[in-house]
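Only one chain is given next, in structure tokens, and it is the form predicted alone.
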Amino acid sequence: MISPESEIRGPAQRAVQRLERLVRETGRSEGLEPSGIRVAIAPGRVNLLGGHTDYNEGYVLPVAVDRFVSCAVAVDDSGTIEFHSLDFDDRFTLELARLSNLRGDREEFEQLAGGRQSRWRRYVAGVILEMDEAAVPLASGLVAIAGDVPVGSGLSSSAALEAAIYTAFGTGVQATPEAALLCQRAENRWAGVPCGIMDQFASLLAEQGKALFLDCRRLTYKNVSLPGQSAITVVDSGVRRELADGRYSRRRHEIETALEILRKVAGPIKSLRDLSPGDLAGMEDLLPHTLRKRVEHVVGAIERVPKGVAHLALGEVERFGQLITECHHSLARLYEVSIPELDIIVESALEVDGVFGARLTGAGFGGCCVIFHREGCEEELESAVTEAFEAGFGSGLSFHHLHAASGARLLSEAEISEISESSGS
């Protein structure tokens, strides 16, 4: 038997256990074999370099991490998909024959997926609707979804959910740039989040032990090995944030406003990717102070990514770490998406011997910080950060010592059988 990696066992086992119970309760268990169950896993991600650069067609350097969303499907011929979320204790049903009607009737979609507490439905239904519109064959059946990617933390639980749904339901589909674009459309159109392409790309196409160097304009990419002596710790501040609450959208609007101003002088600039720091130096006076700061951050953040990739190729972890820290300072001072809780995590982490760099990860406004450090200093790191954080903000931190994981995939029948047997079902 093939043993599933220990990091996927939790989410996958929870999903399979619930699915098996649902199958029994609905009387569909007779004759159901592992070949009739599909189980997909998809990872969350942290971003090492780049920050609000993906929707500016720049570069990013995310790492898929070993925190996963798992989607288990018992395929049948019912013509409906019945979704059950363990983490949100919620369920809803889609009729395959009515997907085109649902796409065309926003009011009906809102009745199905409306409400803050049921936001997970938007991501799930959105992927199914986009797959149907793209003529990707869809299965029907019972579905159980479980995960251990913290929600609202900046580890992109939404992209992991989208990638897991896509992988579980697409017959013969592969992880491709086109698949990432489909999942991005689902989040943009149906969840109302104007995200860039980075999160979905990382969750689908990353490789184990590597960071993913992505050109968000051309959608070309390569996976870059992380040095063996390095490690990643993510510190969750406990401050939840919601991308659809307006602040993320305001940053995007500020960038569009700045571009409109700059185009009057510089000509047909498609995005901030087309400007270098040198170009910007001659245009800064054209922009109001706030917009100038936003643009300065994005242009600098784009430039840091290929520099960081070069440092990784040479094993220069300290110089790479310095770029990570520079990115945080820029996000905090110029893009203004940090908060005091994130700043104290970064500042206290940088005092620890063996820490190369630290920054907020995700969109900001709460969530997590990523710390790039030497292996073996985890205990000292936790102690120093906890002491500093509790002195200012009380308790609430959680630490995740992570590994660079592979992108979304289906589990084999042997893996599913082992998970099912070990669950005691």
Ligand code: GLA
Second form
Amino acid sequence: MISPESEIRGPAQRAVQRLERLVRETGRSEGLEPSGIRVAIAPGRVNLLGGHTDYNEGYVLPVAVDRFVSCAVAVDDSGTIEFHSLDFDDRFTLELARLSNLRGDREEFEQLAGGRQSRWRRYVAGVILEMDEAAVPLASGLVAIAGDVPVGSGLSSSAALEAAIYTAFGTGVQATPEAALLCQRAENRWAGVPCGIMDQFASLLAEQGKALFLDCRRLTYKNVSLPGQSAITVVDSGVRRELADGRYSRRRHEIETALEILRKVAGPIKSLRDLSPGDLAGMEDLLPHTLRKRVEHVVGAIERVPKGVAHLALGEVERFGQLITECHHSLARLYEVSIPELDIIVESALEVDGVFGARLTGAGFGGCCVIFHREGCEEELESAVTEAFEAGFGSGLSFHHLHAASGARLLSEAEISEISESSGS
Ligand code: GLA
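Could you give the coordinates for the form predicted together with this ligand, as opposed to the form predicted alone above?
Okay, now the whole complex, with that chain kicking things off.
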């Protein structure tokens, strides 16, 4: 399960290469010392247990994976930060002296980041604005950003982008739960996505070879080892969705409505974390059918996480895998965030010998499934899933064999010069 360090090279190398070209072309940062270049990388994530449980103050068990967003900065004293995205072929500039104005003027912010094609700007500017508000000293300079986390696929490219920006600009600032909260705030406030805390937390605080067991109410966490011989395959359905498209918010709204009803009878319930499946038994008739299903999913999904962590500790990998699959079935049948493409991937994967469990990852409505399996059955898995998928939906699948990566970090000077030399510039 250990990620080959070479995996970080793709995005970091592309970002550094572009940055060096920009420095040459613009003449900005002339005479820049190698130490004036900072390069951060931050991973995407899959979630093994928990699903829509983070914003219910429950537990989650994500794993950061070796797909990264990299942010390379050439620091200067210009007073402006010029961001270049290689993947979106777009750029924009922020003036440090005007950040507080920008925070206060939504119209100006919308002008800067409002276009559909420039959504990435919202995440980047959002983190910078939040860092400025939190009085983190910010450097100016040229910035190049590149990534290989597929966008809109449930692997959390947005949190990886936020974490990469935070890490590149907050030099010396350790990744902390507060940093995750800051990045989440950036996404809630500036990208308009009411996401929970799981993705930012995983991208910043995960450890290599481990899953992150997070209590989203207390923000306490523990990185737990994944069994040797186990492996993660991500199957991308090719169906894209955006968290900002409204379906995610609708689920959050349904939960709020359910809580209002439940509070009238059951008293002060702060969140669904306060209920156990046993409590629900007496409350079934209070809720309309759809809301009852939503609540049942969340309460069950929260309970499965510590159970799964206990199975992991005992090396009971099959039982752990069963919980992963149960989570998928609950997300599909009760929370109704799956689609037929994802269901077929899960069901066909489960037929393969060596597969412990399978589920959709992220918010659902499209994107990827994560398959947790014994090392060595990758080939069989690919052919079984491809055959079943193609019979129903034609081509379009892609497979990624991923490793549990560590959270965001700055590359060392040695790593940067190695990348820079091997890129031939
Ligand atoms: C998205 C959100 C997370 C979480 C998941 C569902 O990834 O960003 O906060 O709610 O969906 O588990």
